[in-house]
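Given as structure tokens, the chain that follows is alone and in the form predicted alone.
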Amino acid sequence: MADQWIEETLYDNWGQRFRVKQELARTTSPFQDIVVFESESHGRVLLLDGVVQITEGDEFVYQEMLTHVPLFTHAAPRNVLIIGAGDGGVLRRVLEHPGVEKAVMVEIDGAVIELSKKYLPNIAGDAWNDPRAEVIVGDGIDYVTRAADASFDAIIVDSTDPIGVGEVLFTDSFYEHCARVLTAEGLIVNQCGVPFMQADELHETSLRRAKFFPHVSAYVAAVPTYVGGFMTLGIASKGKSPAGQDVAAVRVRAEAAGILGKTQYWTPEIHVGAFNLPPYIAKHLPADKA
């Protein structure tokens, strides 16, 4: 029989396929398309309108940096926000930190989040029933535009890239509201792309968000799945600049949550120097403003 492939479509020029073992789950949901198969080489991977969204073999990296950098990055985090990541990977990491008192999670596909209950049940683990998590199947936008002013710490936008589905998560009005619903101190972080192959996505994203936030930024994880290099992460602040960390300081906090060692990406070392960028990266932020 002849080996089943399965090619990831986010470029007409250039990409990555999977062999694939066993296709678990195949639909359309009123907003996309959704693929959940056994690869042999990288687990369980789900896609979302032929773009490869998180695979069990390096999901770590990404939910991980998404997560762990912003709620160290912040003095005391206690109320979240997740915006996206219907597979349940941030909720867990945000869960994590002891001094998170609630995780609001908004995801307007509930398909996406019982195929990932169903067929990627490890990404979450038991984040569904911790008594700290809101999961809201919904529009985020809606979400944030009715939310109480400064009633979230920090925001974590894991979302698709801004087309279909995703685009509105990459607005002025919706980067206009969260720095509304955020705490003095709160920050927000999404995902900015490849900038490789992505520029304008990490360039453009930056521009809103400084109409909105004194200091705005960006970090890097290489997560193989990702192809083109340094996946970019975008954060911005009302308060402190998330760059120039004291690594000793985030190995103390990482060191009392419980957390320091039990990573398989991040560390305080990765965390602080993440924000170093290569300059063909680098050039496409705004200046700070402090």
Given for the second form:
2 protein chains.
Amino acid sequence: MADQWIEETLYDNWGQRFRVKQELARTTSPFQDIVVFESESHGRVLLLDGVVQITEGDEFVYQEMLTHVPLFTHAAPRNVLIIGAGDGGVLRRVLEHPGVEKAVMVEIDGAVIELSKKYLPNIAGDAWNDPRAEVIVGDGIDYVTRAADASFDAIIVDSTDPIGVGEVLFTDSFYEHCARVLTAEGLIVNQCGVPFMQADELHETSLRRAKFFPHVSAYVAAVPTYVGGFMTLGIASKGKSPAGQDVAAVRVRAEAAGILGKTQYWTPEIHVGAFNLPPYIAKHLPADKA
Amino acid sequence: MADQWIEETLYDNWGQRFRVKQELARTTSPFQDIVVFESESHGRVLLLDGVVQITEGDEFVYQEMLTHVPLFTHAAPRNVLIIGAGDGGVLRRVLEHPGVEKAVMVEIDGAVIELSKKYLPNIAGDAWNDPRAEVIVGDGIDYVTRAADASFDAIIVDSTDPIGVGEVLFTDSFYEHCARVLTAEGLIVNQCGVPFMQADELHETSLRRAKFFPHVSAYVAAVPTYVGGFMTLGIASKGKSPAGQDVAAVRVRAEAAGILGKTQYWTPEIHVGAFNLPPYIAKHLPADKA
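Instead of the form predicted alone shown above, give the structure for the form predicted in complex with another copy of the chain, please.
And the full complex, kicking off with our chain again.
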């Protein structure tokens, strides 16, 4: 084991590799191949179907931006639906918002939850035991199809890329039901890949969201292990546009929530500034909706 | 050659690899190993001592942010000194500013210039032939040691990391001479690595710059092939602080220069917002100077 490496298999022509300190788990669930290992460089790493999902070293970037941006964009989110995110990191950040009364998390693969609880306990912290949390092992699209109208203020989709088990989370039908189960000012966020490497993903999913939401936008985050410059997080809103927020107002909200000063990536300035897209990314958004 | 890969050797415990379409040059100059190859994913790639310096695919991010930010931060830069940057990409962006009367570029390794002219002609474009350009093959620290006081408005240091041939460009002596040869409102920019992977680099070089400049700050850019989230660009100024600029004023400058709307990453909003550092990066700056 002195010189074991694990290579990500996401792209055909480019790759990243990690030197392995210890392999912790390697299994095949009914949905995907799952590997957890301790790296020399990034702490523990979770791979699904050969693709890096989260590392202990940089998880804060993705989790903070995927959670705090929508929950401080919505005026007063009380009911939050999380789809995917089996490691529990989004659930933990959602529950940091004292105004959240209920967080329902629907993860299709119970093995991801179990392995995360066992090998990545720091990512979710105590979130699993919070009385406001309801964790469901089930199909996200099935859940939103059956959910009542206007039952959530925010939906956070922390999926894999639109291949394999995560593919249905990028369809018309999924977005249509999400729009229906959201309240009047409701919004949905989902990861849209790294445009430099996966240009079509942001474009195609933005067009789909635009069919069901009046405001379709995106913001960026520089996640170390989602390699290729900025990743984009697509955001679509039934109420007002999420772009052009006021830094001071976001800061007031974050201070009242006890979150200001406790983050490692997210700040009120970065929250607002993340909607300023580089032209090479902005060109992938639908022009009339961006 | 059907399945040839080139692996970057920058880090001991993490690496990126590129599938090679064609190897174009492989040589050892008096200063370093140089490889140029055509990748399947990023166009042509230049490696020095095994470290990715530039790719055709993403060079615009680094070049635009390394050049346009200082030149639109200084009120009216006329004389610009570029150190390193043998591919010519910074020179090209500097000369896009019509107010620049003279751009002196000092690159220690003539082989990098020659190979870039031959294999990466799109990166510099016509910059080599611009009458305002003076290209010197020589030692950057030697050049600033001999340069006259107050002879440049801006210095752009596009060096390798502080190992090997680039190490002297991170020393006290180098920064002291840079401060001397800059005009009263002069400023210097240099790459400070990727803090997530190279935390000490920003911290240590910021402390050094703080000895000779009243304002020491940094801004970020998400460069796809400088992997690990944001890279930081250190900026130090003899005049006013470079942070807290006005977006509208930067836009007026960029429009007058004919640069607005012609960039792929830099915009006035991104220019100003790039000084808002995530807390995990801000903590590496000297507190009293940041």
